[in-house]
Amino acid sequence: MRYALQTSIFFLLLGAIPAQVPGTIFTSPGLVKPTLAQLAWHDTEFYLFFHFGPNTFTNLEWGLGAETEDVFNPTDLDCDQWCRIARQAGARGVVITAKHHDGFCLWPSRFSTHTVRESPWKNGQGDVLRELADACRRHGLKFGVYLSPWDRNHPQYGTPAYNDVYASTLTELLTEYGDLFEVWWDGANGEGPNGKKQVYDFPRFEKLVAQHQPNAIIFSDIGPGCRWAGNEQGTIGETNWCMLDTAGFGRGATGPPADTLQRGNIHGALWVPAECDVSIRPGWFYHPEENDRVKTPEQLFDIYLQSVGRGANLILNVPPDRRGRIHERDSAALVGFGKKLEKTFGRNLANGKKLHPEFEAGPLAPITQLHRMADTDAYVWSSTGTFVLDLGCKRRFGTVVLQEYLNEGQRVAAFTLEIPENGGWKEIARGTTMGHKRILQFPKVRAKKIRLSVTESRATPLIKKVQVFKK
């Protein structure tokens, strides 16, 4: 619905709500709100996906489940190398395929005989998940797991007993590898070795995650923690609502249509924000013939702008090679991408600059509340939904980053950015949703002031951060 800006209020909040402002400004009974775990997930923004397993050595994308365990034998597994490269790329976490559709477990599961324990790698004494979880802690990265419900190897797949097996293997991951930030489920449900398909007990699996890892976000077509973005290109639509209606939908083939996953539902009943997945190569597992088809730093940056830059999270797949290392081509692209991120977003021209509200009537908040909005811990309100950022002198810039205060729900539906020109204001950018982060890039302009106006909002718009960059 359209919001009357003449009576709207912006607020950026660091701590307690000032006594002068009624609490009703912040709360809106009709708005869905994220959990604290989801807010932490939003802040993670960008992380790597590692597809690794027998397919790495057989050159397949979907293993058959009949591969012998001796296929898996990396010659120089180095999870510290994975994590160093992740950090250099700007990633804040990683997710690994603990078990893909072939049923092979990268840890010595007590509930399968198709695991690293039966492989020649480290004489059956290895545990890829242990090595990666420990490396993540050393390098300050969050750790997550993908556990395919489909299992083309396990003899009990396609029977009620398999749900017990899956619950047990899931519990191993939830209880033996430290804190998890994400549990990744896809909707694949093909036939098992007995020719049958499984009826998955997802409510039971969700309860296990909530019991053992209450801060872990569950990814799937319908969440409940976060949703698939509807494609594997790593992009989300210009309009991206964090809410979704999931009633009547399931995972996989019964999931919501792609256009709904792209946009979300403006009045959706649940907070299920979007995660964009894409591989740095054409395939998801390592294939040597794709060494010359690795995405460039520029391509990765463009994907970043169309995912993180539109309020979604980005999970970028980087498949380790047969040595158990990130290939040199992938490493070079990721390091170049990280440098491009640092160069673009390294220096915020708005740091310490002053903001001025534009208002027609109503009480004005203490001016001290307006001066530091552009800093990382500054907050502001205005009685019209419009404010002007004063950079102090004319500066050249081509990037503006906006963030909503999502604790009280997603509100902004349309906004504009303007700079002074000929005694008036000239529009340089506009957008619809803002969400966790909106990155706007445009031909460089030179100006002393920037005006942000919210032209449509579901409730009182709450803005968390404004940043301005040269690039």
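Output block for the form predicted in complex with beta-L-fucopyranose, input the form predicted alone:
The text that comes after this line covers the one chain and nothing more.
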């Protein structure tokens, strides 16, 4: 995407208040911080989800686990097509259901007899994960896997031996398909009151991920890498903290309440940022009768604003059809969405423009120090101050994108955006948390300057990037 390549107004202004030295501004001992892997995950922002397996052919959402392997037989599987469309939609990665609740493995696992190897597809010689992982590398996409803990097929499910099976299958995925950026643990479990109960050895599974793929982020209701957003509509709360208290909560039914997942915990003990999941169709798997119910580019864009635009990541499910291709309707919607992203965020009017610190209590404070972070550039200013962006001449704009420098914790709790009017300032937008990205859209205005004021912050706010778009 063109907008992703643009450099924006990266440079550093430190401080202006004599008592503040870099160390004290940047570090705040009380704040929880992300790992480098989590920071890379934040930058991944938007990726596709592929639900594919026996359900694609049996028209179910939750397979029973009793399906025979011969149902799985895509006629024209083309992972390059999936990846081309993902790129055109602006996605930076993909995650596939390596195994859904029905237990069928899309790769020839050595620890199951319910896999592609037992299916007629490619005479049992195929491996969907291999094809997709290779295609991702060719197309510059990150690759991740969903491995359902709940398994309706495996004979050992419900016994301690199943933990060995799960650990072994997980290890195959972690060691045989190259770098993974995400491992997805679904909390769903539809076992009835008399169903098999499995006590999962999650600490063991977490250790395996850490050992084999230290950069992979584990998704679940409680992370540890990132958290479910509490709904399957693809949206997060306007106030969205990356921190979460997970003590006392588990995965699935024992997860934190939905409103906590939506907001996070301002004083939460762990960095567990939100990932919003949603399907482009009503179901997660492909159903021909839903071909007319594919979300439009406009609906997808709204979802994007309410997820990525509020500091969360977005995983958008696009279920391949029975051919093993993304259906024409879905692909048209995704390409339309990608164009909309490019049209909106293609040309940053603030590119190369300077930011001037301004202080309410006095004249322009001198810039006392220029500080360049080792890993990136960042704007830094005092929470009592404001920041003015000068566009050079009057411009019309309706979108502003703000990004906080998260390496030292999430700080901003409230801010306003204003433009000059009658010798003073007029508010055009306001918000609470900023986080990785906050996208603000408002009725178009014409102005030369934009003033950003952080009105509440947990420590000195660190702003990484400000972008302005016509819309």
